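Taking the form predicted alone, here's one chain by itself in structure tokens.
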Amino acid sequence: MTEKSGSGKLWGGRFSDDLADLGLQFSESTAADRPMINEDIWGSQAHCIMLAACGIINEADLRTILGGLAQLRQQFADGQFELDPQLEDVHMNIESRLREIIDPEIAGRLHTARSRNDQVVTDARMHLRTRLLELRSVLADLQQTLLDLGAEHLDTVMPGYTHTQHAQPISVAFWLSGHVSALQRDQQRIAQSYERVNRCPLGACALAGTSFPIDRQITARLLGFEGVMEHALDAVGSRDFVAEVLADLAIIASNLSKLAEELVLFSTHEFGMIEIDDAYTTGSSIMPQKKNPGMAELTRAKTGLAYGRLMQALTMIKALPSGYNRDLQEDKPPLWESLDSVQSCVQIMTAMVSTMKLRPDRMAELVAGNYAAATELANFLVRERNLPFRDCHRIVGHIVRTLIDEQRLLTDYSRVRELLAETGQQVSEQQLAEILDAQAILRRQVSQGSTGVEATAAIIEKLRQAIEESRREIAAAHQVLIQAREQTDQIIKHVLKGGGLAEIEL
């Protein structure tokens, strides 16, 4: 037994006094650590099994430690274990409780060949894996909702915009599937980040590895990691995976804000193309007629949180020297907060899209009311009269300018016919009606990826396949984690029943 020091901390051997209360309040991390309690226990179980498999602790101590950890895990599940801020972090809380459940000397063997430095980053990576899979799943739900609605409106015409001005007619399906296409890149980014997150730092110890003959591959397999993060110094001192995920979240938030902005605009009286369900709108305390798109506005605003947390993380890791620095304790609050915020935004957007009403008549009215068919008239002159596009652009531009001055529209086919005739182009009113009809314009759009009915249907089918593939990837990754947890539990049961590790393939 060691002589009692002046500090009561488990790390307090070289200290003559405890941390000041103010210092403890300033530095403890239990609130940010709480989401990782299960991961910390699982990591301790796997580490303990590995120590025994490598002959570093004996199997009697293994059995005792695993029994204590099993009790602790059950206490947490039953709501009988909460983190004590006086014990600073999740690791010290679990080790202290374990020392109460079993012989303290045996409990003390658990921390052989590991450090809080590699523990905390292992816990964070384990918890983050689950959160990323959850996020991918709700993203897939939003994508599916957008596609399902779009597929019902392949030939429903609405105005497309550039510079927030009427551009060309597009379909509702084309509009909605455009958002799905952007979200699919978000899916890809998260999947790629997951691969880099899913590497096990445990066994890197404080920064330099250990002189004990550990087997890091065992712990990696038991914890469901794809492999180890090999370089010990890099493993404990890097948080680029946090910044990468926060960047993914910021981009997702940006993509959601675009959709949210369109829901806000398109639901106004001036646009009138959609109506957001009452369940996702709010009223005014003074104006009884108001129906405000509050959830869409909040989604738009919460983009700032995602951007801010990314900048917080990038600033935190800037110019840190190699190895673990206490600055890195500040990685988890922005990560968990941004994950919570972005995931809630995805879910609220799914709810809004699934319940909103479209106004096809108003969409068609807007398309007809602001010269959106002008490009197709120019294309007709190129295609049928073999004129250079620039000449056709000039001709149609002059016609539009004249119609605006006369307060007429392109649907005034008689006047358009007269103006074309002045340029030497004879086109009948019947031809103009076909050329300028918005749905006919959709049918003529034939290029790959266009708003044409067939082209958009092809896009939707490809996106459906991509969503299905995403769901398969998510399910497969979940299954790996489930199997790793089950394997660890099976080993624990075997050991607690008196079995030895030699009878198990690790």
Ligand code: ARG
The other form holds:
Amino acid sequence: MTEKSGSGKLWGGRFSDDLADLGLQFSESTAADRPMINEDIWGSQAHCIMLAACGIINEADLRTILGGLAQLRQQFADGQFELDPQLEDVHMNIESRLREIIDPEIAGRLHTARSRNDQVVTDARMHLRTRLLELRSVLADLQQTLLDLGAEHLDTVMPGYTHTQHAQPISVAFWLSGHVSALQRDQQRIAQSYERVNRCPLGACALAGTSFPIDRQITARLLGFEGVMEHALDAVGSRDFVAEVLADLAIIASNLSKLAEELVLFSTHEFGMIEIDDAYTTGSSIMPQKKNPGMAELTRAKTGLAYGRLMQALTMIKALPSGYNRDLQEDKPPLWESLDSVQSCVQIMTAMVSTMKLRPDRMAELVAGNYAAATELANFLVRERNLPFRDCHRIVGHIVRTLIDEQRLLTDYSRVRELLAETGQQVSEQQLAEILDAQAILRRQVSQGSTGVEATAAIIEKLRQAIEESRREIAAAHQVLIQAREQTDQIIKHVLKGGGLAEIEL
Ligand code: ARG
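Next, report the structure of the form predicted together with the named molecule; the form predicted alone has already been given.
Every component of the complex follows; first up is the chain already shown.
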């Protein structure tokens, strides 16, 4: 039998001419496939074990193929195997190398009852699992870093903003834990996506399944999947898992950009509430005094990449006919790029937050300097004088207006006392000091989820438990993957030592 036909490609039987160089360069996918080499080998190992278990190849051939794949895996680990663009993709590279290592007649049996269409999407899902667990882990690190810093500042007061205008005093713990709370939903989103990613398409073959009596449960189990993607046509033709993960990443990027923006803003001379460590700032080539928050700015900017890759993938999958289309090859570059980018943003934010310095004095100065306690004065009148809130709002609004005209602050208690007296409300200066003191304000916030010291401590405690829960989930999912790999390895070892499949449970 001829090994290669007219075109020189493994699929070249019906071709009389080879692929043009330009065509090959345009269509080869080795760069995007490179991260999936180990997964592709593992997939082949599981597949041929299953073929033998189902009696589709004999055990002597299985032994030969597994021996070759083990060598190939070792070669890759030793840096002796790299993808050759001439061979189009990871699957063809591995099959070709296998044909060099073992008898090509036997190597040729490996591709029974599978297709590159189900192979590639199996590889992608497998690699993505590892990347998602990694991402969850670095996200948990960022969450923990924010909480650790926050927990030290339950009663450190800073201005809370709405419309970027001073609103009410909040604690630093409240500010930082707010970001952790948002990131917790990112954790959940990735965990939920993981469940949909973690289904095995292998055995869908090209689109229609196969006439061979394969057992898809065996391959799914050996590859550590939670189950199979039942519908063959859907399994090879759908990439909503890619779009979904890219959407998760885009939302994470948006959350990071908010934190990054605050680091940029709060480290300016005008705000002066934080100082980013020298290690994560850059200087100017012309202005000697400059210290620029470059990493925070870049994190803010890289949101564009995450949004762009999502849009790229969504556009790529739109209106594709059922079944595999070559368009789908374009799913991996945006996926890997967005994962790399967002993960690096998470990590740089962790580094910045864990090294930045807070400036509580400046925060207190800002809180006192711009009427942030006004709402509390109105609340006092409601509480103590039983007035309708709307009336109190107007009274305090007038007082603030007058103080602004007179260039005074709410901390000018004697003047505030006079102005209140004009409205018929007698409040002593000492009482005013208690009402308007920013720290006392924090202590008075009692509602669930508020900036009050106790409420925020409770939030932090819940978030800490959520982070621990995430870490347990990550470790458990990771363990499943490790065990599946080990089980595959044990079977390979057993077969290579001359054992038969009948003696083991699959
Ligand atoms: N490189 C391809 C991809 O990433 C692999 C599947 C190719 N299938 C095919 N029939 N050409 O989608």
